[in-house]
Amino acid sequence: MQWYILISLGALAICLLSCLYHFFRLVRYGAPKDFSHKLGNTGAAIKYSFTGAMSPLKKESAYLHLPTYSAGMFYHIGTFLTIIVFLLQLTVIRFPVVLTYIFAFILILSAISGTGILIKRIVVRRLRKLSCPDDYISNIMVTLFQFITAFLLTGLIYQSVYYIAAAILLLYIPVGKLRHLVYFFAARYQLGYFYGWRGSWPPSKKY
């Protein structure tokens, strides 16, 4: 096995023994403690906060910019093929060819999103002011990542720079933003605990 696999895969297991600590440490916590009285049924507000609740039509942080809306979720859905695709390069499965050509051009689209959401942080004013390094390092990071995965698919780019580029970033994610991949269902399951105690969600049928 070639070295900068093995450090991709040194890499990977930095990664999960991190994302793990967060998750147990959030475990550990337990469930949210609400000292007022319940109202509402608090599981099918949890369901609804990641159903429902999830739609752009019920956050007005989503419908008043539905284009940056469907950039981001464009990106997210580029990241999760990234993490896909670097896990079955490790394996001996490899793709049809039509299939790696898609995936490189999801890629690519992918990652333009990804820059014009960076260039919008970037020009914004407002959005500007909200940003921290954290913000502008996360979001080159990825889509350099998924520019490169695209390039790895059609044979543009070195083996060697694919796993180190991956490598790098796997060890910047326990410790950036990027670790929201473990807080966002935690973040979630509060929100619809807390709405649904109060027997604010999920929503009532008639409205």
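Nothing here was measured: the structure is a model prediction, and the numbers come from that model. Positions refer to the first chain, counted from 1. Definition used throughout: the rigid core is the maximal C-alpha set that superposes within 1.5 Å between two forms. Compared with the form predicted in complex with the partner chain:
Relative to the superposed core, Leu64 undergoes a Cα shift smaller than 2 Å between these two forms.
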Contents of the next structure:
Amino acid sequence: MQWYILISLGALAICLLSCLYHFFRLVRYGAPKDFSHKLGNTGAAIKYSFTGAMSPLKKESAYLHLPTYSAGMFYHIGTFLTIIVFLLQLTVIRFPVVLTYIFAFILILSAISGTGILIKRIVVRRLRKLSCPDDYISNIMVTLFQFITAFLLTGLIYQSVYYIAAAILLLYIPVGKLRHLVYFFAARYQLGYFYGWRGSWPPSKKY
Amino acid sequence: MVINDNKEKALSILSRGDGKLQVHLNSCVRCGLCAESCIFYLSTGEERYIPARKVDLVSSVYRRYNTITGKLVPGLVKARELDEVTVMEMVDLLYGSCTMCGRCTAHCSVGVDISYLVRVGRAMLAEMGKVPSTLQSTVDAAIRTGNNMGIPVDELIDTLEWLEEDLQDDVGDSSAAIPVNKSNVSILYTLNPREPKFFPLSISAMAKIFYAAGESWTLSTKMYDVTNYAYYSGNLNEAREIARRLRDVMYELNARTCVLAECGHGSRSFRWEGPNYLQSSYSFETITSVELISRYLKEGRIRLDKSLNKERVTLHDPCNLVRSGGIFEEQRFILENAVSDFVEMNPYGYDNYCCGGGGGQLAMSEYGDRRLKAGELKVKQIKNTGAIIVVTPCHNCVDQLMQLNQVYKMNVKIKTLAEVVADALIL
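How about the form predicted in complex with the partner chain, since we already have the form predicted on its own?
Starting with the chain above, the whole complex follows.
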């Protein structure tokens, strides 16, 4: 096995251990506890939290910012795709050529979306004032890795570059805001539980 | 401003082993898309009012003391010391520019409970003795006298006695009563102290509804205050004490249901937060007067003639009652039966804008100008409906709307739900 693959495997192990630490820490804290009398349906609300509440039909941060919302969706699809590609690269499974080019196309689109989000963060004053170095570094790393993955799939880049880039990204994930890879799901769960307990979510059908 | 010895206590709040707290402290990605959900940002355009900035104030302190990156490379993740500058900014933004309405929370792209984190930040400030003195004095009055306006018991009884006489005249029945301190009743009813102090007609209205429904009910002179401003100040011990008093009165009088008066934060703090403050479930039912009136209508215990309320009515949904309390259909069902011409605001219900009076803002006079400015959105919403009457089941909202009415010359009447229902009652 090549040295760069070993390095990326080491980075993957560190990243996984860190993410698992965060995950199991939350599991250890247990399910939300509420002593008040339940009014609604928490299960339905958690489902709604991950579905309807995220849709641009209901979420103001989505329907008021459709270009950003769309770019964000593409960007995250691309991010999950890079993870899948990376894990499959470590196995003997190889994609059909057609699929490789489709993936590369999606990744180029998502990386362009990520670049757009980065430019927005730099250009829009209110976002710039809100940001810290971690915001820029996280975006640049993820976006670059999407480009690099697309180039790898189309044979435009050395494997060593790909695996080193993967290792750097994997090592950075636990450091900054990319940890929301774990916390996003927990946050949507918590929010769904909160609103569900009180009967606010899912919203009344008359709404 | 000096950071006192309680800094460690304040910081210990952030390291609590609480899953909800840890999740929300770690989830914000600073996308800034919450800006348009905030009435303070929308009405002023000031970047510092963006909800993510408020989250960041709390979570940046968390990162500084609770994460390896924050300890080793604070500049990378904007981890901040809990120093004088940070505390001053926290006081100004967390108390002075947030009503904890939760609109940003519901629309957060990630799902961060922003208003909860603001409350956590306020709890930290409370530990350090940094609650604005105006807000603290309201809490102090409640702790000292049993109600946030410091109304003496004999003054309350005087008010209730003349209201009872008025009720008897109004319904033409000398047995109509406003019962006080009765045991073994169905309902213990609570009041917002603003009612006996400034708006006694809302007590009359509810008493008339109870009379029409033939209800067995009482008020307690020992503890009738539905409000809990310690929920807003962030002082958990004081919030617990206020909730405990109301719970204990329920047990003492052996009432079956505690009915919370028209007060958004009051109903939230006793019904939803109270059991958690006290770490035990109530053994009695707790509902809002909105749910009770709706129940009376559905059960046929009261009848309304909506032709008696002919003017156009719109509804302001209190954030704590609707978004954070799940009460959405009941007030609409009531208004459909109580008024001839009901029109919704836009947006309404779960998405309604806060009036600007929540979060303890009405008690904090130092932020009064900001509060009135934040209310501009509500003014536009109301004007767009063309309504003559604005109904809201919350006395805090009533106060803020009355001030907005005066400042922005809306020429509308502000009423509680019970008042509108009482006007349409068929006896």
